[in-house]
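Here you get one chain, nothing else, as structure tokens; it is the form predicted alone.
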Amino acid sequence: MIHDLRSFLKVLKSNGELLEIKKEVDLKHEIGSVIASLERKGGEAAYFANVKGHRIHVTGGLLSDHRKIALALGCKVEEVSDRVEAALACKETIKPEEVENPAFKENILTGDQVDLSTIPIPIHAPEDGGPFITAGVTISRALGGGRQNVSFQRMHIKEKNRTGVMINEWRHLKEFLDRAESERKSLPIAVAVGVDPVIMMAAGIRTDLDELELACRLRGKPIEVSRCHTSDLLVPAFAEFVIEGEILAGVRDDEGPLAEFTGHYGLLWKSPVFQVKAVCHRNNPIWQTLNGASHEHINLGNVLSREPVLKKYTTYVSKNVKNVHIPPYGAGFLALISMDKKNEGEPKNAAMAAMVSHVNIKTVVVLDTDVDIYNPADVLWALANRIDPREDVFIIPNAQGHELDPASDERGVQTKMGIDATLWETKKDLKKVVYPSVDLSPYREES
């Protein structure tokens, strides 16, 4: 059973989804480039056992596609969206379980012992502004108590015990910080790196639940947590690293740029500053990282949280919608709908429902069920074979989109597009050529 990063790595390895790299690699751009090259080929996650200048191993690309996500959830690829939706809709209370003597406290560094440069934190993309913590989940709570929040914040390493921290306006963490700064107080937080993958999935979903409780629902059992060394925040007991400290009241510094989910570099920001008080880690820890603008980045920030809503909206307008997908190669702006069409008007209705399911969705393609929506080659085949642009493409001008979409104006206003790539009624008997899949390993052994 998966309960931490290490058990998930074993599952990936046993399913041929982990590449162990023994060649020495450099933190500056090389690790990021290897992870990106594997992702482009639909390959394995990466495990770097020989990082130049460091004894700590590094891993990345662990949730770069639905195959790996399905392994993390213990389900089939086509069941991923339903599994997340079920966890969000679940009425059963499954809370984290507090334990003593957590694994992450096997080593505790404080004061002058704190030095983030001793951790193998990569500079990922060629024009990133420096090393960033990208796969850490930030645990926070408002001053005075209340429920905890778990979210993703990139952290730009500035000094041995200081980072910049990017906080979007709509984050719960921003609300907590605003309240603390109104009292001229700093806000304690903790950053957990190398955790059970369902915690990362939950951290990417905005919800009024404690995201650790949502992670328990995804895992189907309580997740073990423990108190931080320097605060009373509850963090995953089996995290590889827990970096503790506070966001300093009223302090802002340059942070960035970093590769964004749109596939472009972001700008330099004046962002809050995180002062590190303690670094706790397991014996022989593993550092987990995540490429900015990668499929993994988009899966966690856009896909897993939005596919259940997309399915809910589209199945409401047509019960013939069989599945939906927000492919990471579309930066969260593209939605694919698989439909067993019974009426010529259904695809357009479903496409319009998809556009209003989330502001980011700009282009929607509706496909027949014989097209694999998880296979880009299949989708492109349908776009080339099953579209009459005069009849099957429609646009909606002056719609609200995302401000970072290059096709939007500064307020996010854009034109959205729907594409009906289902077979026409007059040619519904056309049958797609499909060869059975064959396990090729016996053929390789004989040759």
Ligand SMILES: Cc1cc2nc3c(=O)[nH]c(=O)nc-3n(C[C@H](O)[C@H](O)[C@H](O)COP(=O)(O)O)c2cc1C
Second form
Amino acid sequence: MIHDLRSFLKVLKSNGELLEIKKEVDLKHEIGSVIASLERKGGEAAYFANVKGHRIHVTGGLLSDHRKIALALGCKVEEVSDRVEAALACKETIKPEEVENPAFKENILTGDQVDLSTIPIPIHAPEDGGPFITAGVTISRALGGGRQNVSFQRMHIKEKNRTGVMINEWRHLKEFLDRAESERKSLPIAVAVGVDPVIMMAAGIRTDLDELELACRLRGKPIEVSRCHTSDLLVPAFAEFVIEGEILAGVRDDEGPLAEFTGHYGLLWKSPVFQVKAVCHRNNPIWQTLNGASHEHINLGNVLSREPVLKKYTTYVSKNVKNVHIPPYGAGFLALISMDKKNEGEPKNAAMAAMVSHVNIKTVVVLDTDVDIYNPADVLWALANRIDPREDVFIIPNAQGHELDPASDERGVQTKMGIDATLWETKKDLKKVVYPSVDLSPYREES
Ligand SMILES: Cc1cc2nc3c(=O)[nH]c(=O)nc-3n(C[C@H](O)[C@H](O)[C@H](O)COP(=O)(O)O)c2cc1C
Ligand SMILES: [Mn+2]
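Output block for the form predicted in complex with the named molecule, input the form predicted alone:
Below: every chain and molecule of the assembly, starting with the one above.
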């Protein structure tokens, strides 16, 4: 049973989804490029056992596709969005379980011992502004008490014990920080790196629940947690690293740029500052990282939480919707609907439902069920073949989208587009050519 990063790495390895790299690699760009190259070819996650200048190993690209996400959840690929939906809909409470002597406290560094440069934190994309903690989850609580929150906040390494921390509008952490700053107080947080992958999935989902409880539901059992060394925040007991400290009241500093989820570089921001007070880590810790603008980034932020809603909205409008997908290569702006239409107008209704299932969704393509919505070439084939733009494309001007979409104004106002790429009824007897897929290994063997 997966309960931490190490047990997940074992599962990936035994399923042929982990590439162990013994060659020496550079933190600057090389690790990011190897992870990206593997992701581009639908390959394995990466495990770097020889990082130049460091003894600590690095791993990355662990949730780059649905095969690995399904392994993390212990389900089939086609069950992933139903699993997330079930966890969100579940009324049963499964609380994290507090334990003594957590693994992450095997080593505790405080005061002058804290030095982030001793941790192999990569510079990922060629034009990133420096090394960033990208796969860590931020654990926080409002100063006056209340439930905990878990979210992703990238951390730009600035000094041996200081990082920038990007906190967008509408984040729970932003609420906590605003309130603390109004009292001129700093906010304690902890960044857990290298955790059970369901905790990362929960952190990327916007919910009013404590995301650790959502993670427990995804795992189907309590997740073990322990108090931090310097605060009473409860963090995953089996985290590889727990970096503790506080976000300083009223301080803002340059942070960025970093490869953003849209696939473009972001800007240099004036962001809050994280002052590190303690670095706790397991014996022989493993550093986990994640590439900005990667499929993994989009899966965690834009796909896992939104596919269940997309499915709910579109199947509500038409029972002939068979499947939905938000492909990670579409930056979360594209939705694909697989439909066995019974009526000519149905695909457009399903497309309209998809457009309102999440504000970021801009382009919706409705496809016949003979098109594999997980295969981009098949989707483009249908777009090239089965549409008459005048009949099959409709646009909705001045709708609300995301302000980082390059084709929207500064408040995110943009045009949405629906495309009915299903075969016309008059052509419905056309049959797609499908060659059976064969296992090629016997054909490659020498005689
Ligand atoms: C890989 C990744 C990186 C992210 N980086 C940031 C970030 O730097 N700052 C931020 O405010 N949100 C970031 N997000 C988005 C939030 O973590 C995400 O929307 C989360 O659900 C917000 O949690 P909340 O609802 O508890 O505020 C990131 C998401 C992912 C998946
Ligand atoms: Mn939250």
